[in-house]
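Here's a solo chain for you in structure tokens, the form predicted on its own.
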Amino acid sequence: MFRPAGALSTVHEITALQYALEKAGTRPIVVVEQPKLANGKTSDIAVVTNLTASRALVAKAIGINDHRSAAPIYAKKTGTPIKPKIVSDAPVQEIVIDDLTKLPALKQHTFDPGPYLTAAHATTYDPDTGVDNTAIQRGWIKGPRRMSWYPYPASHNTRNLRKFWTRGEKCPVVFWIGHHPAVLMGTQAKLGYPESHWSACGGLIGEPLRIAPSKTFGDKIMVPADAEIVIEGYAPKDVLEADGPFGEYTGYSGPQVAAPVVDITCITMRKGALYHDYGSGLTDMLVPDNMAMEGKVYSIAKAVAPALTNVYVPAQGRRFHAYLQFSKPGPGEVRDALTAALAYRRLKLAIGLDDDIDMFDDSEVLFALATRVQWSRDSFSIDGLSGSLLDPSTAAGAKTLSKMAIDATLPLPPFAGVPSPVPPRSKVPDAAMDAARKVLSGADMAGWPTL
């Protein structure tokens, strides 16, 4: 954990620190004890960021010792729901404040118009069934009791919002901030509609999630009892205001949009609360959702391809690329799985790999692409599929995208029991490798070139 000395400003400086750490290749959790607000005052609420920047730490937080095995384990855990436990003693409701601008929300990037909630979990409910939904969605703090809120157009929260507005009603919404990383990962589970995330969180943490009635909406919208901060309010019917531009997970500044606003009714927090921020577009934001995507894509592709063993959504590909790994696939099985994976909205490239390739090593993936692929034979594209409209390569006004798959697995053997008709990979004996590692273990490598 890194606690920088002195005060850092919530205007760009904390985010700049995250960029510097990322460039240095280090991903410690960062706690800024005395964040300096835009008005020059020092906040009593500390900021924690980079909480989920390390894939290895996030995996351990959800009970996975090896982050490389996250996809099948995450899929199993979130697919085994545990109902939440309703409590009356909610630490998150110990303190009541009356001003959003007292929160040390960050203005991250150059073109952001102001301070944004970036790690706020927006919770709404379906007025037809009463089933709640939770998703991480941004909010621009515009004043002491008002903020914009951008629920992505295809999200379940947008469906709930529209249902309330169609009824002529304002939409109740709660934003909660901060919790154990396992709970934050549980809310990223990709569920059907309507389906609550509370039980998926329970499955991931292995016990019932403690929830409590919200102050404004009672048991119609529950909140995690052990969260850090809760913001409650209503989105008035058909009221839209400018929101953005905003630095997105794509690494680009997204355009200004018309977004709902929320009039705040209540703000509560626990004693000694920490304000959680995600570095938008940085690994800190990409890791948790990417790992959740791995679980979903694994479930989708495994249904058609029993030979699938693992899925990886690398941060370098934002949320657009996925690697699928196979052990002894049958004829057509890799293509079946790749086609199924591309049905997942965010993906636009899926690559199939053999289990001798370390898919967590970019050089290994490039080796497979260089030596196992003939483009006319092993790649295919599909037009007219749904995708992320935040992708900056999308043509203006486009509603669907073009997606691509690459089968980088070795050709199948002509019949069972026979090796693939390709030369074996070059290697040295295991004993020789062990001896080489022993030689290096005692060497002083300081000053050796790394590039």
Contents of the next structure:
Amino acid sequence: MFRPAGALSTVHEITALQYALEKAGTRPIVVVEQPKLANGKTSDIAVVTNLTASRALVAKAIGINDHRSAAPIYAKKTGTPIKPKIVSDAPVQEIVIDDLTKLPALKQHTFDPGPYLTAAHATTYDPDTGVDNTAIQRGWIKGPRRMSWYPYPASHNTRNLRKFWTRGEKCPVVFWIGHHPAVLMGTQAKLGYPESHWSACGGLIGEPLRIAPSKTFGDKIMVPADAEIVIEGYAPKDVLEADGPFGEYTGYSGPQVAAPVVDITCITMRKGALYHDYGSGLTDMLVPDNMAMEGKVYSIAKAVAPALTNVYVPAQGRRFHAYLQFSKPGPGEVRDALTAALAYRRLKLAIGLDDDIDMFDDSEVLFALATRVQWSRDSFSIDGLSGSLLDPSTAAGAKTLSKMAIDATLPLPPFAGVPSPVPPRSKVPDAAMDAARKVLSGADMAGWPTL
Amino acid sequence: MTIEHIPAGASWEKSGNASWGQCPKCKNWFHLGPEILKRPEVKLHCPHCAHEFHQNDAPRLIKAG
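Okay, that's the form predicted on its own, but what's the structure of the form predicted together with its partner chain?
Let's see the whole complex now, leading with the same chain.
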């Protein structure tokens, strides 16, 4: 954990620190105890960011010792839901404040128009069934009691909003900020509609999530009792205002959009609350969502390809690339799995790999692509699949994407018990490698060329 | 003020998807999504100077597609 000495501004400076850490190749949790607001005042609410920048730390937070095995375990845990527990003593409701601008929300990137809630979990409910939905959705703080809210058009929260508005009603919504990383990961579970995230959170933490009725909406919208901050309000019918541009997960600034606004009814927080921020477009935001994607893609592809052993969605590919690993796949099985994976909305490239490839090492993946692929034979593309239109490479007006799959696995053995018809990989004996590591163990490598 | 459209090329040629508007006050440019351009009643907000204006008042609007 890194606690920078002195004050840091919520305008660009904290995000710049995250970029600098990422460039340096290190991913500590960052706690800024003296965040300086845009008006020059120092907030007494500390900012926590980079909480989820490290795969290793996130995996540990959800009880997984090795992040490399996260996909099947995450899929299993979120697929084993535990119902939440309703409590009346919610620490998050200990203090009531009346002004959103007191929160140390960050203005992260140069094109962002103002301070944004980036780790706000928006909870709405389906007015037909009463089932709630939770998703991380941004909010631009526009004043003491007003903010914009941008539920992505394809999101379940947008469905709920539209249902309320079609009825001629304003949409109730609660934003909660800050919780144990396992709970944050539970809200990233990719569920059907309508389906509550509270039970998926319970599956990840291994016990019922404690929830309490919100101050404004009672048991219509529950809030996590142990969150840090809760903001409650209504999105008035058909009121849209400019929102953005906003630095997105793609690494580009997303365009200005027409977004709903929220009139705030109540803000509560726990004593000594921390304000949680996700560095948008940084590994801090990519890692938890990508790990949740790994669980979902694993479930989808495993259903058609039992030889699938693992899935990795690398932050280097934003949310667009997935590596699928196989052990002794049968004929057609890799392509079946890759085709299934491409159906997942956010992906646009799926690569199939053998289990001798360390898919968490990009140089190994490039090795497989370089030596195991004949492009016309082993790659295929499918146009017209659903995807993220924030992808800057899409054509204007496009509603779907062009996606690609690459089978970078070796051919199967022609008969049982014989080798595959490919040359063996070059290697040296394990004992020689151990000896080499011993030779290097005491060497001072500082200053040695790395390229 | 009319919206200027970027001419479409052949399907095999690269094309972008970002539309841009120019602020009447500070003259800086910022990018706009397709949906907000379909809603002239929603005021645009310049992220550079915080000026709010209707798209009809933008000196230039360049629309992709």
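Numbering follows the first chain given and starts at 1. It should be emphasised that the depicted structure is a prediction, and the values quoted were computed from it without experimental measurement. So that the term is clear: the rigid core is the largest set of C-alpha atoms that superpose within 1.5 Å between two forms.
*Asks:* With the core fitted, just quote the Cα shift at D444 between the two forms, in angstrom to one decimal.
*Replies:* Rounded to one decimal, the shift is 2.5 Å.
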